[in-house]
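In structure tokens, the next block holds one chain alone, the form predicted alone.
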Amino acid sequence: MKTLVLYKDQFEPLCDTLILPFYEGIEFPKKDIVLNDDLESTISYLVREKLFIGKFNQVESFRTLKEENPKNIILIGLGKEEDLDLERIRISMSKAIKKAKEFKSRSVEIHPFGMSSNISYFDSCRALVESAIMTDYRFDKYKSKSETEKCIDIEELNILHPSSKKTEKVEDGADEGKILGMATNYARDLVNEPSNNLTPKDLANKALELGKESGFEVEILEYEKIKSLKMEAFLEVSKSATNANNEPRLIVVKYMNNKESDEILGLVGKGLTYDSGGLSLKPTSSMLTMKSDMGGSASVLGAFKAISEAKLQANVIGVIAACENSISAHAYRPGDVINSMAGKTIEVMNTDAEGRLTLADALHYIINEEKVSKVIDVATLTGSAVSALGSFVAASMTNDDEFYKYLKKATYLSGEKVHKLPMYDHYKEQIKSSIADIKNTGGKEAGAITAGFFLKEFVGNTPWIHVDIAGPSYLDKDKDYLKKGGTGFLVRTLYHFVNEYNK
């Protein structure tokens, strides 16, 4: 999608579809919008008869009968001015884009959303563009050509802006929105890819390709190197697939663009390209979406794409322990005691609690081998997080509240919702083992929290945040600017986190 910010003292229709946003309790005509008499008369009628009042989520649209543009008019309600925030902007824009697609629009023009005092035009333009790009997303590479030809993509989005506000660098906001929208869609593509076409090797190759395109370094460690590092927990999970010639990969990505700082942020993404549950086998219905169990790795790669393309002044290293959790005579078993790179022994209570085993070695590696200063891990880790918070909110834990403040600010900018879980000491008792240093599950109660406590055992004193994205990483139906399937959740938050931390 081509995006442009056009500066004009008086607005004129340029595209086939015109989007007009209004606060609740609108006054029309607007002084800064020049429309032909027919359009102005129609909109005035809708407003006068209270068929359109600007209530949040209200959409009114109609087609014109003339040949010249605009042929389609979409009125979007923003609600009350004092309630406007960045997420409402994204939701409103998504409704407008969906309606434009119903009109089979190829070019869309939007007049700026009326800004409340606490939202800059930079932030508004970023939210508008990222929402438009994310709403226009589709994953159809496996559909026949006859099916894909029926789909209409929006090719051009023009944001018309008063020239008196040009000093606010709204073009930069639009550019950042495009980077973030495309990076999120990249992560969505990875999550939506079937597991037979996205093995650990394939994911590693995707990372290599992305590094070349976006401008960051990628190193791939294969089986023998992983073994030499004694990443035994990681290798135990991957053992069945390895014996089926589907070996694991440790993917290390580096973006070093701040020579004035010794600080290195670490991002660790769970990379289970398929999870059968192992010998603790999942039911078939639960396996259907397990191609998405690498959602954490997709978020990390999407974030690196955005960070690199935006040329943020930061030092960031990412690690992904990519493998499959399969079944065979070689599979690790419930009751086994396995080792880890950190030297901690682990009693396996459930082979379907495999992600935390791979993350344990990945966290130890990134802290001790790559020497990161602080670390965030992102993982589709527990069904408990989904039970507690649902499909639109991620669970999080931390050992450093000052570090966590940057995540809170980042979620405001991204609109992605993350809730902080408690870390009371008594939860740690649930993962104590009588025969090993630790066990990999803590029972039925507080599963998301005990999983976090397990990971905490492998970070030492390094400031750390854990984000469990099991709920919002994959949706079973469309929601606002997100479609059914992979969401790319946390790509934008990680980008803003890195950006805010390095300011």
Ligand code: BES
Contents of the next structure:
Amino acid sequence: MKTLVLYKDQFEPLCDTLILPFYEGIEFPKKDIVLNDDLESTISYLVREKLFIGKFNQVESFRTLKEENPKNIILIGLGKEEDLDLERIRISMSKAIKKAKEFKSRSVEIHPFGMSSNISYFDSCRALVESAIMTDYRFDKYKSKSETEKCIDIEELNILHPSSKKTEKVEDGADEGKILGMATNYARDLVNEPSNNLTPKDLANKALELGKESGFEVEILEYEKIKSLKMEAFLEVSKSATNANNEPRLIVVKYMNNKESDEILGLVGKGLTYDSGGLSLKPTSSMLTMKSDMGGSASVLGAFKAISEAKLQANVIGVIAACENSISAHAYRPGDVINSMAGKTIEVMNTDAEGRLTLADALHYIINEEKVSKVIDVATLTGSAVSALGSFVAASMTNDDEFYKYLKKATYLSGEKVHKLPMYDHYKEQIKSSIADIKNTGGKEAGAITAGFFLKEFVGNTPWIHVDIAGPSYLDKDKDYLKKGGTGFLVRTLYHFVNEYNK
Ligand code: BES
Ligand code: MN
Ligand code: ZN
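What I would like now is the form predicted together with the named molecule, since the data block earlier showed the form predicted alone; can you produce it?
All chains and molecules follow, beginning with the one already shown.
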């Protein structure tokens, strides 16, 4: 999608569809909106007759039935001006883009004049572009050509501003929106890719390719190297697949672009390319979507794509322990006691609680070998987080409330919802083992929290945030600018986190 910001005051639409956003309780005509007489009278009629009142989520559209542009008009309601936020802008824009696609439109133009008094043009422009690009996403590489040829993509998006607003860096907002929208779609592609075509080795190759394209360093550690590092918990989870020639990979990505700081931010992503549950086998219905168990690593790679393309001034290292949790005579077992890179022994209560085992080693590695100063892990870790918070909100935990403040700021900018769970000491009792240092499950209660406590055992005093994205990283139906399947959840938040943290 080509995006362009145009400054002009006359009415001369270049695109076939014109999108006009309005607040609730609008007066029309307004003097800052210049339209031709025909359109002005049609919209005046809709407003006068209260057919369109600008309520949030309201969409009213019509064809002009003329040869010249615009051929279609879409009015979108933004709701009350004081209630407008960036997420409302994204949601309204996604409604408009879907409508434009119904009209078989290939080029759209939006006039966001006077879009808001409490949101900058920079931010609202970013949200508009982000939303358009995310809404236009489709994953159809496995459909035959005849079906995909019918699909219409929006090729051109123009954002119009009155020339008096030229000072507000609107173009930069649009550029950032484009980077973020595409980075999110990149992560969605990774998650949507079936496990037979995205093994740990394939994921490593994707990272290498992305690093070359977007401009960051990538290092891939193979089995022997992982073994010599004594990442035994990671290797135990990988063991069954390793014996079927599907070996694990440790993917290390580096973007070092702030010489003035010796701080390095660490990002760890869960990278289970498939989670069958292992010997603690999942039922088919739960297994069905487990290609998405590398959602955390997709978010980390998507964030690296955006961070490096936007050339943020920051030092960031990402680590992904990529493997498959498979079942066979070579698989690790419930009841086994295994070791970890940190030297802590772990009693395996359930082989389906595999994510935390791989993350324990990845966290230890990134802190002790890559020497990051602070770390965030992102993981599709527990069904318990989904039970507690549903599909639109991620669960988070931290050992450092100061560090956590940047996540709050970042989620405000991204619109992604993350809710903090408590870390009372008594939860730790649940993961005490009678024969090893720790066990990998904490019983029926508070499963998302005990999983977080398990990870905390492997970060020492390093400031750390854990985000459990099991709910929002994969949707079973379309929602606003997202579609059924991988969502790229947290790509945009991680980007803003890194940006805010280095300001
Ligand atoms: N990958 C799953 C968590 C998951 C569940 C992600 C649903 C996305 C949707 C994880 O490895 C898992 O199996 N967790 C178990 C832990 C339990 C055995 C303690 C769970 O949540 O049931
Ligand atoms: Mn599992
Ligand atoms: Zn898993």
